[in-house]
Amino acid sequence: MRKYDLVIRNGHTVTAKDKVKQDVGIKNGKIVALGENLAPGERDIDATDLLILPGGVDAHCHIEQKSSSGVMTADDFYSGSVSAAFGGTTTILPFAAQHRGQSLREVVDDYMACAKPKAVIDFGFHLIISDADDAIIGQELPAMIEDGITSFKIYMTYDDLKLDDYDILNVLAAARREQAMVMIHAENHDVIRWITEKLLDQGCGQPKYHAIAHARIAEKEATHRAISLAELLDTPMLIVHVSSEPALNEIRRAQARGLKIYGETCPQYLFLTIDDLDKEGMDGAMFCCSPPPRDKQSQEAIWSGLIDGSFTVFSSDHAPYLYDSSGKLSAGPHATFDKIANGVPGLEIRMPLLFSEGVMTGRMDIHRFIEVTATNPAKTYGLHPRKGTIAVGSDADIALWDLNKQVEITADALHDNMDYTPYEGRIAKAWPTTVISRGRIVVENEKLCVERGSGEYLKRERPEAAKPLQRLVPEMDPKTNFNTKFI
């Protein structure tokens, strides 16, 4: 019997810290050896002229999920996980979305029943909490965290999802106590509602007005408020899908004061702009997401935050709604912008586009690329060092990148269930050609090599990132667990 199941030879392994020319020895799904001239495996892969990178971790995607307005995503756990794999991602963390009145346990059981028979790569769940009653927060949520779902998302907007500040404080208190990571969608609901009403009263209902209604100030104010609530309770928090410089600056100010506030951004804020919503007819609907893409100046600010470390993670926020009556236009072929399903697809192009426009142009260091697409998501959500790196003892989740392989991004070329991509016609200047998950070759020679249902569910640890500061907040009252310096 050979010492290794698989050996990757003659390539350079790259992590968030190092780049080393060495072989990778894999056994029983784990990396068991790193070094030169390893013994032959049952199979050897020649990685000459390729980069050996950790498989990506996409920590924000919506798969086989019904929106609060009842619209189902186009991707199920098979097509979504296949699409992720072809883009170099080997771990996904989609949402188990609670709608009001639902038990968290029932929600997770339903999503697990969808995912286990279909996923081809490893997966976990975040919870979405829209019902924060005492039983949910006091009993069900701690039980789910103990079972390994150690992160959850809450909303400050959308009628059927948003929590008021009182409920947010209750959720933050539970997260602090249980040391779970809170993700928050930060937009001021009433600002958006007020602007929307004024626009519609004037007959301004086209898709382009979606970006006007979701004004920067709505994102900035909600981000500031969310951070303030988190500071009151000394609870770490991650602000998701940040789109604008004012919101980014709120995060930077919090980080400069030593608070455990993290930020996330997404492809749409680097590669799309408000102009994309201003298309003929209803075509702008294909680019509607919340927060919306901004202008070129905002793009530059978001790039800056991604490069300088202000953002912790780079996620797809993959929300695949078909451009038809079952998806984007479920409210009708001429629906006003407030009735268009919110979200854009991006699971497969997340890493290739960032590598192409960041690393290949010299704008972003390759180690930073790995940090925001793989290592930091794994650390932030309780998966590191099992995922997100190349190290002895880690899962053998690896992508071999060909820096000479150019791919034109088209809807037909991608592997999701979508009928369009907002990145149609863009050229990715590099692409992962072989993708390995737990030592299994998932993608090779542009073909899927594993069966549906071969991915594994990931029970996650409580992340270090979610532990309260305490030492930096001496004013924390041990009885009430809030910060008395604000009294």
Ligand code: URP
Given for the second form:
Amino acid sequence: MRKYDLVIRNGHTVTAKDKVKQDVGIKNGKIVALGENLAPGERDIDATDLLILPGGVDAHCHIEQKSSSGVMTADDFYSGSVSAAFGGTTTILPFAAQHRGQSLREVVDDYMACAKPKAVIDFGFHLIISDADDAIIGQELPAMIEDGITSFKIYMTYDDLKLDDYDILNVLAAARREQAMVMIHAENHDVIRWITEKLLDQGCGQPKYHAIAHARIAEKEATHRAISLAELLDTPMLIVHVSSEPALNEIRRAQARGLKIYGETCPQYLFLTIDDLDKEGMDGAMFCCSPPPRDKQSQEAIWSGLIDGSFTVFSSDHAPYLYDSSGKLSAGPHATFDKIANGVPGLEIRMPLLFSEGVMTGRMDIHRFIEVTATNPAKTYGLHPRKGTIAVGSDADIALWDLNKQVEITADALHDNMDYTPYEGRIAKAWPTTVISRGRIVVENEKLCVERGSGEYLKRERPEAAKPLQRLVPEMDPKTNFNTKFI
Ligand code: URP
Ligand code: ZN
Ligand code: ZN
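Given the form predicted alone above, what does the protein look like in the form predicted together with the ligand?
Following is the full complex, with the preceding chain placed first.
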């Protein structure tokens, strides 16, 4: 029997830290050796002219999830995980979404039953908590965290999901006690509601008005408020899908003051603008997501946040609703913007488009690319060093990137279940051609090589990133301020 099941040779490994010419030896799904001239494996892959990168970790995607208004995503755990794999992602963290009145255990059991028989790559879950009553926060949530679901998302907007500040504080206190990561959708609900009413009163219901209703200031105010609540309780927090500079600056200010506030952004804020929502007829509906794509200046600001380290993770926020009466247009063919299902697909293009427009143009360092697409999401959500890097002892989750392979992105070419892509016709100037998960070759020669259900559930650690600072910020002198010992 050979020493290795698989050896990747003649390539350069690239991680968040370094680039080294070395072979990768894999045994029983793990990386067991890195070095020159490794002994032959049961199988050898020649990576001459390819880059050997960690498989991506997509920490924000909606798969087989019913939206709060009852619209089902087009992707199930099979098509979603296949699509992710074809784009170089080997770990996904979708949501197990609680609808009000549901127990968290029931929610997780349901999602697990959907995912286990279908996923082709490894997966974990974040919870979505929409019902923050005492039993859920006090008993159910700690049990879920103990079971490895060590992060959860809460919302400041959407009628059926939003928590008020009081509930948010309760949730933050629980996260602090349990050392779980809180993800927050930060938009001011009443600002959006108020503008929406005014727009609809004036007959302005077309998709482009979605971006007017979801004003930048609504995002900035909610981001500021969320950070303030997190600061009050000394609880780390990640602001998801940041779209604009004012919100990004709130995050930067908090980070500069030493707070554990993290930010996430997504492809739609780098590659789309409000002009996409202003397409012929209802076509703009395909680009409606919240917060919405903004303008060229915002795109530049989001790029700078990705490059300068202000953002910690780059996720797809894949929220795939078909452009038909089952999805985007479930409220009718001429639905007003407030009734259009929110979200855009992006699992498969997340890494290739960022690589192409960031790394290949020289704008973004390749190590930073790996950091935001793989290493940081793994660290932020309790999966590192098992996932997100190439190191002895890590899972053999690897993507071989061909920097000479150009791919035209079209809905037909992608592997999700969608009938459109917002990025139709764009050219990716590099692509991950061989994708490996726990030593199994998942994608090779443009073919899927594994069975449905061969992905594994990931019970996650409590993230170091979610550990409270355990120090009082200057404004919180315990003699004159609330003290975290009361939590
Ligand atoms: O509209 C977006 N961004 N995605 C779907 C739901 C969510 O809030 O993440
Ligand atoms: Zn959200
Ligand atoms: Zn989302």
